[in-house]
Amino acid sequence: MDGVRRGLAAAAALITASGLLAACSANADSGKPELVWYINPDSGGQAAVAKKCSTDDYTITTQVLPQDANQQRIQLARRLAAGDSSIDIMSIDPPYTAEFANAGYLADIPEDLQGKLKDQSFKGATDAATWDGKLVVAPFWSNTQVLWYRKSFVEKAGIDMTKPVTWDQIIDAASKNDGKVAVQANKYEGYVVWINSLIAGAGGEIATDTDKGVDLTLGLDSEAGEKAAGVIEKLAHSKAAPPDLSVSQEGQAGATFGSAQGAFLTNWTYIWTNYDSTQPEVKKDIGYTRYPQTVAGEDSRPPYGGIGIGVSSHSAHVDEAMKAVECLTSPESQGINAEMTGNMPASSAGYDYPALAKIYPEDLLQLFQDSLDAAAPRTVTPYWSDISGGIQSTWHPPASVNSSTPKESQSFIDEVLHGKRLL
């Protein structure tokens, strides 16, 4: 039994029989099915499209998962491993899609719906939603990161932001001018997102040959891995490092950027509206450009994030749930969600939703889409949770990272995958 299956089996043991049967997704009185959609926390976008997509044949209701992506995975996996039928529809973070599909937790998407979703979605969204040659979840929203900067700071520092910039440049500029470079470097998935993009920006990949299972090829111990480690080491030991770097998630990084020392920030698309009501003076000072280069002269590979919607194979209402998913992931629904949450559509047609043009400048909407085209998704493999956990264990805190980290990390993860070490 491999590490993934061992973990899921152990989690399943935690489920009690009463928990399995606690929720029934059908209204016994009316006979009208209630489709229960487990969603990641947001500011109301998913609840709004759930209401919009409810019909005379079924009602879609939502249940909110924990904030942390790994906790979302655990919550869902432990229920699915035990055959819990109370989950009909799920919002799934891309790195866990392959794991859920490989374990048989996802109902097959009809081929005609697969074709429709492929036609409407960005290629990166489709790639992240595909496992073993099939689209296993429906792309709902696709996020990416850009480099946000304070216009007043770069003017003071004398940096030309009309041209591509490197991590070295922004770290040096912030260090020399009493500014901070805000990133996500807590011991969590968001830190791995940064590391993945740094490695991809240097021409590498964290893992390849994923069809070989635990014998996949790790790419951390490489020149690209060393380039990535060099960026983290430089920032962590510079004056540009925020004091809370080792515990910084999206919110802390946003707060640093909004402070008096705010200079640069890499973060998701919703940052554009983050300061509208609380710090309008910061909003007026925000500039944006392409994600920084790991290596000067080589195109950056911005992070890719998002949500795919899957239907549980244990649902008692698979056919109705598939119809619901088709509506939930329509370009109009993606637009509604983007307007309310700042989580951008997984399709170019979703970007045509009229309200988005009133919120975002035209060149920023184009930058988001260009960044998605260039984005580097995390490796699609059922073993991603082991790989990510291994990276978090060996690359954290950022101040501990040095040139030997990639080699040590690869050795550790290889042993974890082959059952010789525990995370």
Contents of the next structure:
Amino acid sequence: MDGVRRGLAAAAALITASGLLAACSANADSGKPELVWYINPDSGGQAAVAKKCSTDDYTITTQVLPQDANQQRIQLARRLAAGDSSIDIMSIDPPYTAEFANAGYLADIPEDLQGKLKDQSFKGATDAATWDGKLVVAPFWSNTQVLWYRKSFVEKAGIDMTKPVTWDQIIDAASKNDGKVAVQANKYEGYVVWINSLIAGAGGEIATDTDKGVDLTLGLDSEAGEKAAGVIEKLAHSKAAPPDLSVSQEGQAGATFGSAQGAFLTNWTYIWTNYDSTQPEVKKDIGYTRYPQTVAGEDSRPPYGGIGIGVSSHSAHVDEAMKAVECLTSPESQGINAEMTGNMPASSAGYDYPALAKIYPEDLLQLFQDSLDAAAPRTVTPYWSDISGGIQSTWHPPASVNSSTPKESQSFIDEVLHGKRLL
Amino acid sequence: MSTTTAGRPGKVVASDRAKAENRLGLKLVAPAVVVMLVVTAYPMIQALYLSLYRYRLTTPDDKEFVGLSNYLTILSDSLFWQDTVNTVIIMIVTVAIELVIGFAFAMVMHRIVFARGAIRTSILIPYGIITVVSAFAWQFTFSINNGWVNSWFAWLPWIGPDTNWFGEHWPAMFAIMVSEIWKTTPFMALLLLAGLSQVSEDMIEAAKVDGATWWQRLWKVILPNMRAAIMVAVLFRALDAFRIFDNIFVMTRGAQDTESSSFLTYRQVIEQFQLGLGSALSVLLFLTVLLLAWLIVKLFRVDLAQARGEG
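Having displayed the form predicted alone, please output the structure of the form predicted in complex with its partner chain.
Expanding to the full complex; the earlier chain stays at the top.
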């Protein structure tokens, strides 16, 4: 009986193995390469673009990465470090671009394509995609945050939203009128996005001299850092803080904004269509303006997010993949993706895609583009994950932030970068 | 398991035939030993080797031999000690509570007369659920937005609709421990049930005839006779609890200082790509588990042979 079973198992294993081999060789022999594009999860935009850009010479198929940006980075980096050739094209979150490029995971983009991408993209998008003087990924979509507010609340509180507002103003207004200011302050990358914008809005920068590797210059322990800490401290200890502040990500913040106490929200562009089917009454009540100022009178620097598309240096089809990337990041493709996902184009030409004008009011589309022009990308350095992790460790929970946080945070990150501390 | 005829070494002089059988036995197990070494020893040696380097996966050119400096960095870092303390607290609290509840469950499963199968199965269900799934379930349970803990227990003075369980250290630790206890108490109950069924009914009967109360029978007859089973259960669960990871990963991601030792190791190796520091941490984790197992076996004088029913 056991013998029979073992024989069956062996036969099954053989059949499976030969099937796999057959599948591999079929791909290799057909002459039409399959380019595998690892994408971040979305509502179908990237898959649609992949279909559109497939040609007689190659087909582009998509594989979905984990939801969390850091998990996407982990999966891609571990496979690329092992020389996995099954990845041809990948969607990369901007803070990790430099790390991948520096490690040699990304194939060089041809000069002429670099020029074309630079010409069409927003400055913020180009900056975030550049490492060591070269464009290492193709900007695909660019995201930015604006200040969303509830018109009814603002009316009740009597604030003039036509002029630039500061964090102080919205926190005070919400505290006095029983409203909440929803932000992203869980212990994750989204919290660092907020901190980065607060610091940049006060004229500072988290890190400079990035070409020096771990010896880069940190700018947390500065006046700008203290201003940023001041805003977080004030919100965390005010009545305007949502009870779930310390665990809030984009979704929780969106829910707070949609609740009866919702007043202000800083969040990405897709919030505009977030309540369409679930809370149409909230949708009608949404107003929007430029990201709040850290320091009164100084222009705010909204967060920059998005996706750049890179080609793996281990891919067997680099040339085809480059052609595919050119198509995937064309303004039209960016428009199609934006229409389906709410993730806005990385180029102003992409904003001309007709369908977008039907979904978004003209002034909102203009606001997105102005915000992108003014956006402050997170520091482009291969060591961003250490810096970000260090900030998350020292600035979380928000209620623990005070005037000494920037200084402590800076010395902690410095020790982490030099391998003297655990993160 | 084994039924070798060789007898105990040193006591019996082996015959030629026995020696030949031994040699044959060695040859037969050799492939398995080689596979075991490749699978278990190789990664351990690799970890030991890597732990002597400063080595980051994404900057392979900066690989540098640093000797024991990784260990020094770790042992002098407050984060390491804080995470170790967290892990020990989780281990002691969960094992203690599980021992009590698990024993109660074991008694129920042992003595139950009607619907025995159904009740035994329902007690064991949590253990059949994947830890990640149970962690998500408990995260939703304690969630400030849609969990039922805040509404069901609103009558307690310190719980309200705005109680953010994952917003502070101790409430977050509490939630993590609750999920761990819920998940693994059945395992404890199962181990104790095995011990309970080994206690001779005659002894309990004799104690009854002598006029011992239920309480006396429990403390003087049942528990002493179950000592080996209890200690094995404690040993297994303590080592299991010491490597707690999934619940923390799902519920807090280590926020509010709820990290455990294995979570710290995970973050260094997987998230930070710090192969050197991470390997040093995993070596330390391995040594700690070894020490822990040795301590429990020594302290409670667990006779594993007896527990296996060989004694």
